[in-house]
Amino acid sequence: MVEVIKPKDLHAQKTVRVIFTGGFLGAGKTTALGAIAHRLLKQGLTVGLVTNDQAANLVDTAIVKELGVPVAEIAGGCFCCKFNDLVDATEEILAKNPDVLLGEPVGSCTDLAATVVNPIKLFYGDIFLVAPFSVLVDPQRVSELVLKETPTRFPEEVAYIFQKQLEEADIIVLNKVDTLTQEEAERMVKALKELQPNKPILKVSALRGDGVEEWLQMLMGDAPAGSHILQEIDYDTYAKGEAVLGWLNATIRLTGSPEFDASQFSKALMSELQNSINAHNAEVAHLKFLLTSGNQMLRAHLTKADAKPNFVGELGKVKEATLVLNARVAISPEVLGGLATQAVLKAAKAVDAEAEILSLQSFSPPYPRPPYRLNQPVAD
């Protein structure tokens, strides 16, 4: 029998509720956790949050900091493969004495029930109450990968990750129902129930607030957490599904002479990115960017190469702005880095702005090697 070496001890002044929320790239996890955090804060509870990505400089981290709650970021791998870093980040948040800790894993990861949720219960069940593991799904992915009503450019290995995420969920959350008719939403719920008949499936609009209260009540209840450990998972297929995606994180400084139209720049940048990605017949898992100037911000999201992008916030003419760009696209990292650089430079030129690239990382995720994996759920 292999000896399981426990990570470092953690200490808390009280029992802390832990809520992990998974889901594929672009499912709206950050917006959803923001909606949850707002409601918890209104109830007088204190909240901490841990974000996660394969590299630093995240749009998500910048957004959640606006909540005014303690935030820690884990870069360089998913929670499952960076479990000790997750423990360190959790310790950092526990020092702030939260009532609830929210965790958002990387959207291309699966097998989290076995490698994160249950190890947390095993090692730290004395200080944590772990909530049921939610997996958010985007209607576009349901249409594409479940109903097969829209074509996909993703290889089967990417669809495999999506399937496994649904299998390990305690709760499946169909997000963004504000983009659907009632009939469309019910049809998607029915399709998900046929795939996962023994699980609650909720209809939620994290952006508008629909269904969030019901979801939060389930998360704060005493239902089992991590009860659907994957008994069959092919890590080679899983690794290929991650590796087929090029990941890009970049930070750019934009300067006008003396000003430039930030809104116009954002639309030009998204158009340039979409045109280039479609020219390569590539697919977008999630493309997002955040443009900030002073206390104002504008963010943009795209979850399918030929879809209409979503812009949130307003920015007019500004002297300077900072752009944080995150792209997850089924294309080689080298090509992604080149087309993103060209798109930024062209969009800047279109609005008579200067663009200085402060940092840019473009890569494919490494093979997932979690230090802990439990084959059976830990009792609550």
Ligand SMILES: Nc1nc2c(ncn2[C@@H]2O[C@H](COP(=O)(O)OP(=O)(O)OP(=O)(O)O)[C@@H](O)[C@H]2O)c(=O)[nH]1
The other form holds:
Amino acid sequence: MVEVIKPKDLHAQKTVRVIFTGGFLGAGKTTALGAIAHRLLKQGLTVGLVTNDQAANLVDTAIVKELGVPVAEIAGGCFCCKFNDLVDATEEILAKNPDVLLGEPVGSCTDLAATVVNPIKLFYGDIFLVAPFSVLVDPQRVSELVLKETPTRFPEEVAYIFQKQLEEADIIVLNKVDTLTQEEAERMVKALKELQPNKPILKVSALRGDGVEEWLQMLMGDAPAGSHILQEIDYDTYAKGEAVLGWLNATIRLTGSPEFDASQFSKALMSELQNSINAHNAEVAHLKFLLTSGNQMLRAHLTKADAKPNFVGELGKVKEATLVLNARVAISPEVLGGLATQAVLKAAKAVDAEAEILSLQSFSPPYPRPPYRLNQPVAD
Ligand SMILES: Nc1nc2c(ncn2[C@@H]2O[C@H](COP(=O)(O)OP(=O)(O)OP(=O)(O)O)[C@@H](O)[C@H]2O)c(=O)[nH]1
Ligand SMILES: [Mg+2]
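Show the other one: the form predicted together with this ligand, since we just had the form predicted on its own.
The complete assembly is shown below, putting the previous chain first.
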């Protein structure tokens, strides 16, 4: 798997701090990077961002563009398998001369310490100061996939990816602590600490801000990066864990006659999607969509099939709107494509709107084949 060809040279006007924040789908990576970016900007630092997905048309890119900082998107594969695209995107951002570069890898990926963090240190250690690699976790998923206290519809291979992500973290960030009591949070930290005794475990609410300052201080300090390279990783199991996830990215134009209620449409769409996913007894990793009309936005997230969705922003009656839908669900991509199309058409009909599907891709992530893999950490 190790390729000898060195990637292209990169140049920077100064040393750039690079912060990669991983973690399973829906753990809160984009929210957290937004919270970090806000704090860095307040400190007078300049920031650039790289988003990543298996396909184009990303809700995340639209969200982070709101920050008003340079953003590059790598679509069509993850950082680990598209290392050279990551280098190209980084070059694009470096041209804007940032102090800090933030990157969000795809949430179904693991082995990033070996395939991204350390190769970056090896090839670009002269221009980058790589921050410790954080892995964010959603308490609900820890309970399902690690502690096995609550039921999950995900197969064991998905739990395998989740556990490998914890294993390779320099820092584990227990996110969404605002959803837990203090005792629950403590209990979970203790359980994680027993499993992963040699690393910091932080309690954070990316949404509310709890613990973000302390985390950011660690990221800006001189703790080692990528020091927990996985010594054992079964790529067949990892590939299976990714392949059970149906991946759907779609863009749809909605037109009213003459207007439609965008908020009502969003609720109807989420409810249609949730009902049909539950009818298939499938599990949601992260289902999100963004509705944009003029300069107003409304977005919705669902990180568990039978949970309550989260709506952010407001949209009232509009003439037209663009819908970007990203769904990662443990179901076949064909079924996902079909049910998503039906849900969009039904929700549009319910509000008397016309829906035109401009693009729709549904697939399962391919077998991960990273071009670079290091067995040992590169010295800081
Ligand atoms: N309660 C709570 N919700 C959060 C927190 N952080 C993120 N969320 C919510 O979790 C959902 C997923 O957040 P994202 O930031 O999009 O998660 P992500 O890890 O970037 O997701 P992917 O890019 O799809 O892997 C959204 O509904 C967020 O509002 C938090 O600290 N507390
Ligand atoms: Mg994200």
